[in-house]
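Next up: just one chain, as structure tokens, the form predicted in complex with its partner chain.
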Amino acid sequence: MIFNFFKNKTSKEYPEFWKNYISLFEEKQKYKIPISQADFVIIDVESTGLDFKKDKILSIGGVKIKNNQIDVSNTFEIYLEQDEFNPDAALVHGILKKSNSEKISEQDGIIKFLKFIKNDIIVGHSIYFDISIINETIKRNGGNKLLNKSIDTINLYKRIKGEDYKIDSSVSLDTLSEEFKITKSDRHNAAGDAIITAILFMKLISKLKKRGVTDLESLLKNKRTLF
């Protein structure tokens, strides 16, 4: 496990928050379960821009799912302070540097990020960056590859639509929500996002669960190789 792989450094390397995030994935995780009874959270991650590596997080909205329900109650939602910022991102993305949301550093950001996903597993539209760009925070503030176990929507709507179908790789948010008839909204920012991922997420798992996808085993297995 990849577990053991971090037990074996020395704890004291590792911020507080850190160490309060790995432990919760010390018990052996369940997988054999119902889908209606994994938890799940579905992040969206704004950025500078697209290279992980060189861009940094400017917003990430997330919304969680049990049993097919969304808690308003218990949603997130923030903004982090960066010294650099990219005029067109922010073109996409509506936030300005010096926008009126509340903003909060990176650390802080990230410490209330990891609170927030605990070990649930986690969804996004293209995981893979918004994945990327986040282990890459972390590791500027001390922490380290996030272990939480991710699905990919596109990878779940590619499994629908069958393997014979030729799928663009890259394709959006806005066009699944349109074949799958999601009420878009104008405030197009990570947590207007998240929640349209996440209404998709429960569109896409009910399609598949037709066809015999009903454990949280089977919704991974099929999952394509991120890392």
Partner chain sequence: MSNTIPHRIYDFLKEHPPFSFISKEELLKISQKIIIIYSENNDVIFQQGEKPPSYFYVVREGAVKLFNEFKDEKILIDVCDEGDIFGIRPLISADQPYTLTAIVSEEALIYKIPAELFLEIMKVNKNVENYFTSSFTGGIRNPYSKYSKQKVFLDSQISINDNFNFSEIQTIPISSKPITCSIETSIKNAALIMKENKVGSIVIVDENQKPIGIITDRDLRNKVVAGDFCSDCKIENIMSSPVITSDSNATVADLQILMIKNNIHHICITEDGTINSRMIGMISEHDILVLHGNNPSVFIREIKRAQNSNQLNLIRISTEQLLKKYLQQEISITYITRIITEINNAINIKAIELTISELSKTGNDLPNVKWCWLALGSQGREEQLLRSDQDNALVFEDAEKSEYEKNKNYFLQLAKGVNDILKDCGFDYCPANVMASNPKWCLSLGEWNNQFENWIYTPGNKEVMYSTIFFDFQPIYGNFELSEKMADNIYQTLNNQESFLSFLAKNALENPPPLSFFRDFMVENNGEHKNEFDIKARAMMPLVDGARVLTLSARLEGINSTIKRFNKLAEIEPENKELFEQLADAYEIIIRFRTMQGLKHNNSGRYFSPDELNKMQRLMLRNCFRPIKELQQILTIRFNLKMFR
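Having displayed the form predicted in complex with its partner chain, please output the structure of the form predicted alone.
This part shows the chain on its own.
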């Protein structure tokens, strides 16, 4: 069954960049390992709006966590060329239609992004939107949905607060940054938000470890789709 799955996923109708990405998942990944041994990639997306079917990605930022440390020497930031422009969204992220930032095509951006994330565990704040709009962008450029496991920092926060804790829009990155005393530099910049989320993630897993969540398999449990 596994062989057939990858045979179908790597069939010739897919572009080379997607086949290369898919090949990273041919080997069964190990989840019964200490959290400290897992490789995470923290990502953030800035877009023209919040409709992942219709809106387009303007920027993606990312940073890696390896050996239980944020690897600031291994960061990622791209800006994409898009015809669409939403002045309301620009007020939030500050990405203007004509800016000095070097922009690349959607396909080149996706190729760079897939090479950066590899098969690491994806982490983000309200990650469902980010992954959904990335999936739409990949499909538009000949690929398919991401295969990486993912973790939402909002879900981790809920595990700390308890199952009865009600999640709503107040659990923003700003709110949790203040609660966990994280400096909000470069907020609403994709790379800056990825760094802030990485620090938040480290603080959350530190609290979860004290409650017995010490291995990756346990950390990946109770995954919920939000918003």
